[in-house]
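Next up is one chain by itself, shown in structure tokens, the form predicted alone.
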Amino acid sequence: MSVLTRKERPPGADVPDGPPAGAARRMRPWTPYAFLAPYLALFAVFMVLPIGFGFWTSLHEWDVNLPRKPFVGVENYTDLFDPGSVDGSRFWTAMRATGIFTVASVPLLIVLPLLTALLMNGRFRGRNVYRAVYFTPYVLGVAVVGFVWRFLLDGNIGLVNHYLGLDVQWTTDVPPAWVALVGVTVWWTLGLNSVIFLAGLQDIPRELHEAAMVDGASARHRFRAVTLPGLRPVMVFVVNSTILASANMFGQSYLITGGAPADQTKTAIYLIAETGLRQFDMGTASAMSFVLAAFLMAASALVFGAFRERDRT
């Protein structure tokens, strides 16, 4: 008995689409793992192994210049929580600097990009040019940003003091140094969050705004009832990523203030890099890294928990 091809079947006859029903059943059980294998291999090599080696290093007195690296257990961690130890006092001073910078910069990097995105989401001539102008600073490297602003903010020859008629030591005194670091960071990274918020605004259905306008809602009420709820998933990502990025600030402090004055602007990442790469104390630096990572994990959990509670209400 001959089998009719698809073209030979009479009109109206049922023609099965796709592969035969038994094709899916012929898939080998290891096929999904074969597709995952390249990613899992890269993840293990560049994530799991470095984390494991870093934790192993934190349990040793690890000087890269010495062949012998004795095991000290959790001594590196206990030293960090000992107020009388040198490493502990330096670490918590750096953590305090990290907290100051994070608390000062994160609200600005949430509110200002959101306002910028609301403006850029409107219809006006040349809006793409304005969007590009706001995003352009972000494509610069931290080295370029740091060296340029170090020159502009110099207390003696800087153009900021010259044109504003000020006599402020932006790089060697506090609080001016914090104002400089936060201001430069906001100017540099505002464009990224603005673009993310803009993408979120464009995903909100226009019909919701039109329905709210028909109901007589004002612009403020539409922002609270339509825009903010629609931006909630984007807001979670922006808030969490901004906190992590601010807490890991290094280049601006290293290049603009050098940690001055008296290490008051030396952040935790700055201290970790200095301890491990300049003092060659990789054990203590690794312990500092894991303590900082624990704080950042707790901060991320708080962010997700806060937005989850809002979803329930």
Contents of the next structure:
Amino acid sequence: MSVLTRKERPPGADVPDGPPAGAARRMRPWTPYAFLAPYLALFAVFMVLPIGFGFWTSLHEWDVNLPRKPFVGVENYTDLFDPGSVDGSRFWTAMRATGIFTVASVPLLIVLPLLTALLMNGRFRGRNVYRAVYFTPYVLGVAVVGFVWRFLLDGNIGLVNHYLGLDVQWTTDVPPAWVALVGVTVWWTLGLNSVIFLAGLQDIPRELHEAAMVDGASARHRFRAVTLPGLRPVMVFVVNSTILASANMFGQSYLITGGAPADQTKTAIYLIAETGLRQFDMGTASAMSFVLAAFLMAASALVFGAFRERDRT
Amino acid sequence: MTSPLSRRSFLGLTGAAGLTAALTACGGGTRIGADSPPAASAAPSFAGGEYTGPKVTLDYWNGFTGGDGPHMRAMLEAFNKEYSGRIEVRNVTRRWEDLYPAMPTAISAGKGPDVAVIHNDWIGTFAARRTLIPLDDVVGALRLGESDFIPAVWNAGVYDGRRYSVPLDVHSLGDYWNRAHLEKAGLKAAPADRAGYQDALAALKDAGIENPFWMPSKWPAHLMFMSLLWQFGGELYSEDGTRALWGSDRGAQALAWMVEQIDKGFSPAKVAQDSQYAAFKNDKVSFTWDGIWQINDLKANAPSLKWDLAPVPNIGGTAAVWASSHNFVLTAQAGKDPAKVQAAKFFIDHMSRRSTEWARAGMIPARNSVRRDPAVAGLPQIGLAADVNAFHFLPALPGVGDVQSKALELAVAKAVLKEASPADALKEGVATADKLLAENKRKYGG
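Go ahead and give the structure of the form predicted in complex with the partner chain, now that the form predicted alone is out.
Then the entire complex follows, led off by the chain already shown.
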């Protein structure tokens, strides 16, 4: 970890003393912008423009196939906030479903992968096999996962009920449908967060653990005083990306429950896809996306706030 | 399984086509197609006879992914062989629920079909969107009229005074029954009335079939509900397409009968999508109502199952069953090229004459003359067409698919899943449907 300072450099190294004067002189005011330009161009073309276009769409009655796309102002948005409108009630049911799924899945997708990573971080025979076992489901596509679990979980002809001797309607009843969707998602994506946590754990200097041990800290103390603070930057990333991924859940409920019972497990992205791509109503779908995006940005801000490094005075 | 899944879902995914911005309340009172150029007004008219123009390639889209697919492909191969060097038909088969949303967009991009097969209830939506070109001259050249077809199918092809389709077939819901189960209960055939059906179910239960009749909450639950609604004397939508009528007492009776099957223990509760059909194939269910397109699937994929097909029983007092129809249409994309229009019309004419062959795909030919053909009359599905007046079709109101999926199907699912009583579920559904119908009226005009 230590970085060689100039004084420690071995005598043979031929490094000129003083700052590289020539480089500073050649620096033009636009140099940083020149370095930024390629990324800025990509960012503008693939992020700013589409977002702007999406917002423009959301202000229109935008039917993909019709030449006429009349401007309606914020009507698409006010419709969403009008509980009496068809779109409004559908949208908030979907937002509620998204919220339930996110709240139920995120804690599990943080705690279980962390525990898994702590176990994987130990030294034992066949460690790589176990790591692979946990990561394997993640390489499957959502179509495979959805299709397989839909039949395994079927309440009347599925293998899960058959072998466990249960009579639970995993795909057509709530809350069992939520248990199924969260369970499948955890099984499927646990590996990714575990691998990230594992990398984070391996980045914590051993010396810190050794120092804590010398000071007589128990394993639990070391976890709280060394491991968790050491994982903080990784944790911010994992929590944030897991919240976003859970809030964008679509494939599992599309394939496993089909939104059942009635529309109770139809998530926001599911509804947005249906509205925009099946009903061609891009204006409403875009407005829905922007409302969802606002919620997600607020959630991210809260996460960053919660993990902000406190001033050490 | 592709076929059953796709077929069963095609209505379920209704949202698909022209369904549109129907929901967005718009101040401008826009009407679909208001600014569209008149579709192919310059297209040459069709006088019948052989196609004589330059060589053209036609893109042909359809959703025949199941047991009917091989028959359609065989008919196409024969056509391409016969007219090679003059017309080449390129076949694109996609699942119905993927085909409908993709078609209008692809057509406006010039990458869609020149000629396609769509269900009758989509004709109004697509015609209102100017996705289709009228075919009055084709049926004129074929000398076809209402008396040649089941009237409801024939009339579904007319929108705004012009004909947009040539019907190929009719397909309806049927009552599939497990012969071994019924024999066990001492029955020789599926009963045809309400009391007989209930007695049979009780007898089957006594004979050890735990749940003889599974009640689905999704596809084809709404088709069962519509069939029952008509049987009890109800109607789906008002003539002018502004009001949903399926929330009536008759609708509640129909839906209550479906829920009753669960309460009496004939069906397990909360059956998941496609489970009832999978269970039928696996010899666990005695009766299941499903489309006749499953005939070929059962023949191919459940060879050891002993089953038979009967008309849907008359529960409500009037013989009625949900039906739909595959229809040839010509698209606005073909309209850009007069040679393609001629070739496509020739193709439609040719295919519509081949409906005897098409009947082997499990369908009921739409032409009366073909149904009476001895080569066809012996097929299992033809028995269902003994009384063509029993066939009821979804009206071809523009945007009706949207209303069905967002309101009617949801109401049926809520009641069958016991989330609401049949009357409450229907009341809520009708309120949604009426809002959507008003939106559609504004959007598509009328």
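Numbering follows the first chain given and starts at 1. Superpose the two forms; the largest set of C-alphas matching within 1.5 Å is the rigid core. The structure presented is a predicted model; accordingly, all values stated were derived computationally and were not measured.
Participant: On a rigid core superposition, would residue 45 pass a 2 Å threshold for CA movement between the two forms?
Facilitator: Result for residue 45: yes, a 2 Å-plus shift.
Participant: Tell me, please, whether between the two forms the C-alpha of residue 273 is shifted by 2 Å or more, with the rigid core used for superposition.
Facilitator: No, the C-alpha position differs by under 2 Å between the two forms.
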